[in-house]
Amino acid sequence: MKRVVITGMGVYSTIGKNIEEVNDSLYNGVSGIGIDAKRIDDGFRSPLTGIIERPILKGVLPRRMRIGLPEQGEYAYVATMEALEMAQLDEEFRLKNEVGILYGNDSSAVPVINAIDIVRAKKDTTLVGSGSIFQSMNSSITMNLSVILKLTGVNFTISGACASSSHAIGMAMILIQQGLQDIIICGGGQEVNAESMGSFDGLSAFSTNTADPTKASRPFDRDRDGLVPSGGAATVVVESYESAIKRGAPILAELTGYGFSSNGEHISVPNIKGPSKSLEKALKYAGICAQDIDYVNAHATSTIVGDTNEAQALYNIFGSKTPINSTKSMTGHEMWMCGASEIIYSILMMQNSYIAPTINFENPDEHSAKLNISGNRIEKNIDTFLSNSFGFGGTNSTLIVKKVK
């Protein structure tokens, strides 16, 4: 099978609008969490959310390309342009060569709500607008970016709840290993608006620790009381090693393992068996053992049950020595985006030899006390890391990435 490497990455998130800003936030333990006053007005149980500005694309993209982009599509466009520049994939190259796109996305709430509001009020579907359908579909990001970027390779969206973009990278890895594609733009996008979070808020899954929003997301901490929703977009360029060498592209890291599983039990309550299986599959795929992993980026969202069960799965495989953190302590839960963004966060740590702090990890519980988790930044060389992403429906994805020496 062909070797698969990452040659570009870009991010637009609550802790930074580009790679440089995000690395600075990770290194210094900066939180991107705040209060959304609209959620208070709308009767939400929790007004906590990742805080992010929508990019201004007027003057960057023509109107006919902007009208089909929903909120998360705008984030994805900005993140992807940063990744393409880093990977040295300009339009001239894309026009002459087959480049694909696989992106994780599992909702597009506001365009759907707006369209229904117009139809109910006006009784005239022609007033919905020509861009509405292209903003409304789960495949909105891939359909828009494939046209904007003039891509001619594989082109579809993976909807796997909060493991969507991790699965997208894993599937890209398989397609390239099999020789079916040479270059695939991968990533995940997540809308941050209140409308998309209303039903989720109703499940009482969100933290209500509003006294200090930066303290609300507390993965693995004994006093955690729920996740904080967040979002943005993250893009990586996944490419065959031979293609990267031929192009003279920068090689940032190598993808070596992909594991996946389904819990086969409760739709929203995770178990231990499913994530463990995903971890074991990824290690087997990479042909390494748990002791070869220098750092684990946990899924750990700050929910009571989710963190408890992941901690037990991680302990069963890694024991107490391997350093583990959760970058969601700073970003909140980036959902459809988190699989891709956490690969980028981890590559930044690998490039700069540190493990970002799990901020707000102050009092371990029974299970997290057995793991090597720190509330402080650790200076450490990382050659190989593992990243977990789990989602509703019991979908699990694990990726293993190593440094190319």
Contents of the next structure:
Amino acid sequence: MKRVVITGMGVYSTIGKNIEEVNDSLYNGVSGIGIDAKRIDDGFRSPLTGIIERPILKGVLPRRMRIGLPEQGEYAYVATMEALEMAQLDEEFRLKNEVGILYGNDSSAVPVINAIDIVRAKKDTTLVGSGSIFQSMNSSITMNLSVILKLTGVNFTISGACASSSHAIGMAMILIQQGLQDIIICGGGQEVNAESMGSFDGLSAFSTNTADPTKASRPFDRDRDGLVPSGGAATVVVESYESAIKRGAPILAELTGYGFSSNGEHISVPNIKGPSKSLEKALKYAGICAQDIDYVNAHATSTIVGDTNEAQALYNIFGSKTPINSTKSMTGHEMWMCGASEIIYSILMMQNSYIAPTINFENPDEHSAKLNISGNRIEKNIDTFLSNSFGFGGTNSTLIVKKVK
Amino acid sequence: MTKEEVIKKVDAFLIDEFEIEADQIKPDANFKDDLEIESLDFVDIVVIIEREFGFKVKGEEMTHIRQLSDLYDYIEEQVKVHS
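Given the form predicted on its own above, I would also like to look at the protein as it appears in the form predicted together with the partner chain.
Next comes the full complex, and the chain you just saw is listed first.
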């Protein structure tokens, strides 16, 4: 099987609009969480959310290419352009060579709502406009970016709830290992708006700790009271080692393991055995044992049941020595995006030899107390890391990435 | 509404929303060949007409519109019908 490497990465998030800004935020433990006044007006249980600005693409993209992009598509475009530049994949190369796209996305609420509002008010579907359908579909990001970037390779979206973009990277890894594709643009996008979060808010899963929004997302901490929704987009360029060497592209890291499983139980309550299976499969795929992992980026969303069950799965496999953190303490839960963004966050830590703090981790509970989690940044060399992503329906994904020396 | 007012409004949305250069706006400019307006764009022109001129366009009424002067004429006529 072919070796698979990462040759570019780009991010547009609540803790920074590019790789450099995000690295600074991770290093310094900066939170991207705030209050959205609209959610208060709309009667949400929680107004807490990641805070992000929409990029201005007028003048950057022609109208026809721009009007099909939903909010998360705009984030994905910006993140992808950064990743392509890093990977040295310009348009001339893309026109002559097959490049694919596999992106994680699992909703596009606002365009759907806006279209239905117009149809109901005007009783005329034409008045919805021509961009709406391309903004509304789950595959919005891949359909738009494949046209904008003139891609001719594999092209579809993976919807696997909060594991969507982790699975997208795993799928890309398999296609490349099999020799079916040399270069795949991978990532995840997540809309950040009240409309897409109302039904989730109604499940009482979100933190209501509004006194200090930056302290609301507190994975593994005894006093957590729920997750904080967030979003943006993150892109990695996944490529065969041979292709990267041939192109002279920068090799940022190697993808060596992908594990997946389904809990087969409850739609929203995770268990221990499903994630454990995903972790074990990833280690087996990579041909390594738990002791070879220098750092674990946990899924850890700051919900009591999710964190507690993941902590038990992690303890069963890694014991108490392996350093573990949750970058969601800073970003909030980036959902469809988090699988890809957390690979980028972890690569940044690997490149710069540190483990970002799990901010707000002040008091462990009985399960997190057994793990090596720190509320402070740790300076540490990382050769190999593992990143977990879990989602509704009990879908689990685990990726293992190592440094290329 | 006078013909001049119709022309002013149409030219404004072509420049502002369709990002067409002002010097390309001529009565005999062909939508497809000169202005690169494609069939999907006509959906958005229908939306703008409803917003700017207050009447709903029936799809088949747009099929004969080839150049900019056709659109001016069509809107002028419809504004009269609907006023």
